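Starting off, we have a lone chain in the form predicted on its own, written out as structure tokens.
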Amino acid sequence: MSDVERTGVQLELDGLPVLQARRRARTVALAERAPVARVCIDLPPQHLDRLFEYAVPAAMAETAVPGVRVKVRFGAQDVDAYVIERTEDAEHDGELLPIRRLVSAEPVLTPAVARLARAVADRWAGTLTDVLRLAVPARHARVEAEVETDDAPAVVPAAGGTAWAPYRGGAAFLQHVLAGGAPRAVWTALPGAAGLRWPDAIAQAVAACVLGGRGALVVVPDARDIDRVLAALVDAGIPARRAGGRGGAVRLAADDGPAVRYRAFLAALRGQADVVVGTRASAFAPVRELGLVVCWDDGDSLHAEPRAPYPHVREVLALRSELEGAALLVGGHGRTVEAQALVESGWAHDVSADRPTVRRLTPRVLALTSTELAREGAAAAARLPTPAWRTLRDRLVEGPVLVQVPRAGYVPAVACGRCRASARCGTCHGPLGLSRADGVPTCGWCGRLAADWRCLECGGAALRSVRVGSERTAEELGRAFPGVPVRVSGARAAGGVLATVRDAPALVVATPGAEPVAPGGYAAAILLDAAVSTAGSALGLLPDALRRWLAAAALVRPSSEGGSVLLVGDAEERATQALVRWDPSGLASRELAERAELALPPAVRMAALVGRRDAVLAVVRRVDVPGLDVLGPVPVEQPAPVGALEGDVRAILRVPRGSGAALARSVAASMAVRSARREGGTVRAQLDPADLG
């Protein structure tokens, strides 16, 4: 930006007007070498998504290096910025404003992460500023000032790959990683109760990478998974990093608090840790000489960033693998359609066990559908039919039994006891539910109490349960099996999410994703309300339901030890059969073929625009991509998704997959014009949305 006097005139930035405040000229001694800094300013408007040039004062010649945080003058205010690069010459013809001050001499934004952030912004039609807010944690001055002595011995991991022996291509993948290669694999993990725990396999892959002289990054859905991987890394000879030491592993999770998170971030940045294990935001961790990136359970919704530009960990790590020449491992008990697309395109290799090995190491799976239970007569309609009750009774003698319930709470949905019409809130028409047996009906949307509720159809005041949650299930099982301990695991449970349970007879009721681990494996698992898991129209509904079922079934002992899994309910047939056969890749492959026929992601690229009708239409009119197909706009269904308001509409822009980059550029350019012109209304743009409902 020029350091000449501004008189409030409009300057042109890439053809877009930006108002500059009045400033007086001043003389500042500049750095002799590379006196021009190109910086990314921390301002949200999309039309400002570019690098701006500033002069580097001589006093900052050695400290204002690429990657540091600085303050610069922009318009009438001082704003935060990152130095992206230093150059000898400026593209701007006039004088440049000097950098105001150095915030920190720590180069927190490495060139590799800066390139990744730019690629992520481009792929998801976002801004570099938005991505950097995800990538770089807030500064913690006290942590940054901590001085550590380097007197601890370096960490040397143990070589090994026994956890990969049952997988076709597993040993070859490890050898390539050890040799410094960059193989890409999609891995279907076998059940952990068979002695093949997925954290051990990841730890052995990480150990091979570290033995080869490179760093590794592991991204998992939640804190429990971080703990499991870190424990497995200790067994593989990679302990948690100690203060003053070199090597080892650090955990990087936002839930750990700003000081702990920033300390782990700096350890990776300074090369003091070889391995980073973390949740979603750690996908951008500045690991030195990165050789392996791992995404575990890529179908988990926690891997999808809820903030703009809404990237997914799987895609971020795939981009990082290409940009930095690192190996990529995408793993899970299930198989997402997106991961299957990587395999079928030839971009990644499949790593999975053959059918005889799968049958030998998995539990016996039986689907208790209405057809299978027809001979039970009226008892077939019971939520816990006789075969399931019998399995619980018999297997409890051998150890703990897992009961998976798709919904948390007591009774999440109720209906009129007389006419069975759905009970709705009188204010927002949301569904009513009960938090306990003697509780007052509460709206699941607005949270209002409905103590005086009456049915609009028949005037009745009595309620009956429609959907039963984990707490009510635990209560019913406790009455059915007196004397047997009942444990409840879930985010809303009194005891929270349990990490482990003892190898003793007990009933463990858990919601999907909250299943605790039994060291010796569960004797059996009952997957209740299967029809609920496959009800709806979400794009990835069936693979996601199968993923949740397999995550629970993988905790059960193999069939050779009596382990059994019962799926109770009339779920969608393809998902049910995939569970019985233990064939997640088969279901994903069929889903991918079907989406290709219907022109749905990932066979195509899509952009969803949500907002006020006039604003959405204005953005759509400026998007110009060959082969563009515009669907809508149509009203957003209630309850509105996050970021949408009542009365908003949604337009879907669809292009062939090869035109995906052009679509992202065009949407970003249209949103930048909207920002520069300060057009009215609101518009939220999202590339490749997970939910098209």
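Numbering follows the first chain given and starts at 1. Basically, rigid core = biggest C-alpha set you can superpose within 1.5 Å across the two forms. Predicted, not measured: the structure shown is a model, and the values here were computed from it. What changes on going to the form predicted in complex with the DNA:
Relative to the superposed rigid core, the position of the CA of R355 differs between these two forms by less than 2 Å. Relative to the superposed rigid core, the position of the CA of G459 differs between these two forms by 2 Å or more.
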The other form holds:
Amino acid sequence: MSDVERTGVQLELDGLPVLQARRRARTVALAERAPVARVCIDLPPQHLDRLFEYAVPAAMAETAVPGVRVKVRFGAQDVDAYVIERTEDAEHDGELLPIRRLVSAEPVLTPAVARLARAVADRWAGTLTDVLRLAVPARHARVEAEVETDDAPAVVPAAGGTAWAPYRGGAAFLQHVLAGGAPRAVWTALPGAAGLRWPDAIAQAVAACVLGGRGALVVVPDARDIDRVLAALVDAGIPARRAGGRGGAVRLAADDGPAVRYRAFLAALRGQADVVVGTRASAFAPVRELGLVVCWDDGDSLHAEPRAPYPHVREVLALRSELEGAALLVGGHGRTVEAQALVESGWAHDVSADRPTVRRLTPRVLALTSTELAREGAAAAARLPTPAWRTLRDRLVEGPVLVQVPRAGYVPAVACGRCRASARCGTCHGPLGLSRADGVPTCGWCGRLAADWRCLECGGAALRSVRVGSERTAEELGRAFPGVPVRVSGARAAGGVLATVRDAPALVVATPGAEPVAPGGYAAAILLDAAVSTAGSALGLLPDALRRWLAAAALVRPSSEGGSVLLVGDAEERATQALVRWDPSGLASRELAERAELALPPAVRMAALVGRRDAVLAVVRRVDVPGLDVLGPVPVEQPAPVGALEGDVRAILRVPRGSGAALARSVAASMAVRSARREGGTVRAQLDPADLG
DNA sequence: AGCACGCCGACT
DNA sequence: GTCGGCGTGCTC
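Which structure goes with the form predicted in complex with the DNA, now that we have seen the form predicted on its own?
Below is the entire complex, every chain and molecule, led by the chain shown above.
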């Protein structure tokens, strides 16, 4: 191509209309080297998910580099785009339009992240544009222009891995990371003394990585966990990055606001920070020379991205570790079936403690089921049976006691006092609940008050509680233990989620995931309403219930210090035993075997297609993969899940595990045909759907 | 997505 | 005879 391009008058060719007449003749001097930019256009339709080529004007020869945002003319509109690569020659045979404008000279999309985003789009049958919207934060021009002086001292991490001592393979993992390797580990974390807990273990792994000259990325479920890891990183010699400094860690969370988020993003991009600790979207953070990626508590639903194409942090980081030659650490107190599959396929090492170590570090765990309580007589039926009450009383002398309640609120569900039928809203048939002792029952779906409620089954007018929430529990315990302070922690609690509580006698009532940390460990934990946690038929229900119990139990002192955990209620037997034995991988392994027998994920790969019936059927018909099994479509359950409308159907596509990539490719192709033809309605395609119902 | 072109119904 | 419906096709 010549360095001066004439986008000239297009004459009629045989049979071709004068389509290109609007490309006005204009002379643009082009870049001498690599005058072609291949760009990803920011438009949603699936059939536009490919690169388009534009000419690079000479004025942008040095600035329109891969990764920068540009404006280009696409059809009749000006659209945003990312330069993905620069090449000498165009593949497109036809005139190339010049890039119109450079939005910013900052190459925010690194080649590594661009490759990852492409792989994620392919894996989840989505578009590159959709993934880039998750991966790259909104630009903040003022932050981008901030200049820094270079005066802060460089960061020198400390060597050491004491927090890994309890785990078989832990020291080897760290050694391998330090030496520049890319080991993959699934880790079951245990409780420990201050300085030896999961944030410390992660911090020490990160320190080994940084000491070995590479950057690290830690993704945790929520902001509170970010703070815990950052605090542990300070102890490991990696302080928060200071302006003007080299090295250190930054927090990257969407709810920090655009300026703070973009500043942290730029610090990683520019290599000023070598450690990123963040939530979900930070799985795509542009860490330089990435040596280690960590996914903490991969069973937490916050790791599942709710926006298309619905990627999961664990899987994104697994992909990333392969693409960038980085080590992978997937850890938690529990063990997900998916993580167990990584171990059993031989892809990742199991890093966990042997039985004596587990017994030494964990509290004593007891299950108070109705069989255990049979000899207690009438008191057995109580929500807080006598043995649990005794434990509370005895352990409260030693320090704080944690009470985990599966439900928030006061009385989230009520039933007819006469016939026990669950109380439903007279208008929409949603579930009724109480928010206060003297309150009127309220519908959980439409919010209507049910002042003059009558049972639809028997006409009774009296209500009874069937589920008791954290607020009511706190009230009851306060009465049972007068003089003991009661704290409530939860997203919907008056004081919100508490990060810590003092090492003094107190009753700490928390919903799962909102348990505050007691620096010296809780004296005991009571896990209430165990039956609620394992009721239902959702996939992964048991390992998930165990994960929530273990998260609370892991905050309790070891049995040698009197620490004890009581599970109260008749939960599912295997989950109960797994807690008593503190054996999450055993439960996950059995669950995995069962899934293989029933042809359920992760033994197979699935795609869910949700939308109007004819639209879903059209997409399904074009999917062609060897071994494809089409289930449904069936009407989606009520209330409809997020994004689904009433009357929508869902089809499930199932293929053998090895055909997962082909399934994603075929679904994406069918969705592309759909968008090109503008078939009506909406169809949401989701690979590895979390809620299989 | 947006906009061109192209082929069939009710009207200045 | 035209103006205009929205069904395909294309956009570097």
